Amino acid sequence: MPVISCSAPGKVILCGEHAVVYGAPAIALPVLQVSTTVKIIAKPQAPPRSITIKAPSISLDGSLDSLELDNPLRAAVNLVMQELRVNRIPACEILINTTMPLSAGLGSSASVTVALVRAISTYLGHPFDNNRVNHIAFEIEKLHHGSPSGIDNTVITYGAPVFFQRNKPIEFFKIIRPLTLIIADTGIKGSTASAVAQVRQRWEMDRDGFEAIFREIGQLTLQIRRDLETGHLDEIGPLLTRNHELLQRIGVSNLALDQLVNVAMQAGAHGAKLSGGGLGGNIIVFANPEQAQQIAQKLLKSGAARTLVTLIPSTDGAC
């Protein structure tokens, strides 16, 4: 049997994070410059049911059965088996490699799961379509993040711009003009589960105040979608910066994120904000293409651990 190889991209939340958990919309975009690849190599000479798994990014090298049952990697494999109603997988070696930093807001956990589910289902002779992959990936995101919105697994599974609102059908939308984003990593590992839990605590203490913030985030997200669909990119920058101010108010920013946002704006960016769970991780910066590298360099000099300039291409809105 040839080597099975499946991959999945990263993602960035353009706007709407945290508010999306409370029913507001959010926009997420695929980041194709980073990805996870899962390869499965059949080992017909190995003992039956012998499955080894190697993931250098988390220093994992051992038997799949040695992992706890609720380990996300083992759980993902088990869910694929349950879906296919099989009780064993032929002996193999699973190799997981990713080019994205972990816990940095790029959707590394969902990317690994999506690539792994695709690879395992293909290895078992029944490649899953995107809907089935997305369903399993969402279940595994619950193990990683507690009460996820579902946006990470959705945009990564389909590899397309997503307008997402909880309990509503997924919407893929068109981007008329390409936009250039700079993703700058604080180098601080954020915890989405921790950030979501903290926001929940504060929301319970001030529901009216927080829900007003979430409504405003929802309104600016709707406007950003309209601007992307009509090509009015000049109007997006201030909306992104306002989104950051609202995220500061709910307590998910920190000094490192705020400093990078300020540096980007002083360097000539149109807008900047934290992206993802917060408490670390990344900011995203919207800038002119000709200024992007210069701004990225200034961010590095100001403490960013790494930067990535990415082009979000125009689309036709199709999945």
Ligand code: PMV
Given for the second form:
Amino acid sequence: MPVISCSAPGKVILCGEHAVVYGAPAIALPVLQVSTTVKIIAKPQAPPRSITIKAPSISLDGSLDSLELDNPLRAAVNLVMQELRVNRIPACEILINTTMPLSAGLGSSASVTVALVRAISTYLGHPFDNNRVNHIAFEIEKLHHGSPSGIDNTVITYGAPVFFQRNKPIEFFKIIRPLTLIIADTGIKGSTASAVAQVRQRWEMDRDGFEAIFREIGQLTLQIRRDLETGHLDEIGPLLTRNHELLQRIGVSNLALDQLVNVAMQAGAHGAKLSGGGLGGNIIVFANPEQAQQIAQKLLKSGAARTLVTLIPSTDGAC
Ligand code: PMV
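So that was the form predicted on its own. Now I'd like the form predicted in complex with this ligand, please.
Everything in the complex follows now, all chains and molecules, and the chain you saw is the first one.
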């Protein structure tokens, strides 16, 4: 019985979140230790058009048709069908497994969509290239987050470090020396949509002040890209920590995030900041590889719900 299996990684935002929504650049990195796999098992004996969908991480086990039309899983399948101008899918079972914690800033929603779009388009005999996958994943991110910048679906689709700026061509860039990051989860589920909406309200009240902050974040991001491209990793730590201070100023940090950032810095990290939407979710910590496990232990002792030490490999900037 034919089985299709497609997957997609997780991601972390290194710098530039929120400012990216207002046109500043941001950098996102794929996280390969976590991933989503979508398997499609053809069921030639089942009634025609019978499509079951199982996603144990969200306790989903039923027919695809029983989901609301705007359910992101159903919408993703429908968009693939529309693109291919087909109106039926041969009977099958769709099995979605993810090793990613949900709503924890690692991009679980985009990862599921990307793996699903790849699997369905392959099952229908026309595997989509990354551009097509990314386009659909962006549409589905809108169902999850309202008005996303597009950075999550982009980094997850291409599985490579991305320098992302709204309405500009995607740029992949070189990382000439690998870097070690610790990702630590506060355990508080942050809502990206609500964090973005809160920033929007504050920006409306003080446009000049917020634009100045976004400009500074944009400059930090450019500098961090240059440091990654030239291997000047020593310079990056303070830039990340400064980015955290600016995120505090736009109101998306909280006590739990600030506490974890302080613990990491006291434990010898080069830099630390919240990552993603904020108001919960993750911090990222940049540290020497030999100190990473020790810092991760301290973060766990200080209340982090989980930690992940990830090595971002060097890349040649091609994709
Ligand atoms: O919460 P995350 O990891 O999906 O990141 C959101 C990043 C924001 O810049 C806050 C929003 C966006 O769409 O870019």
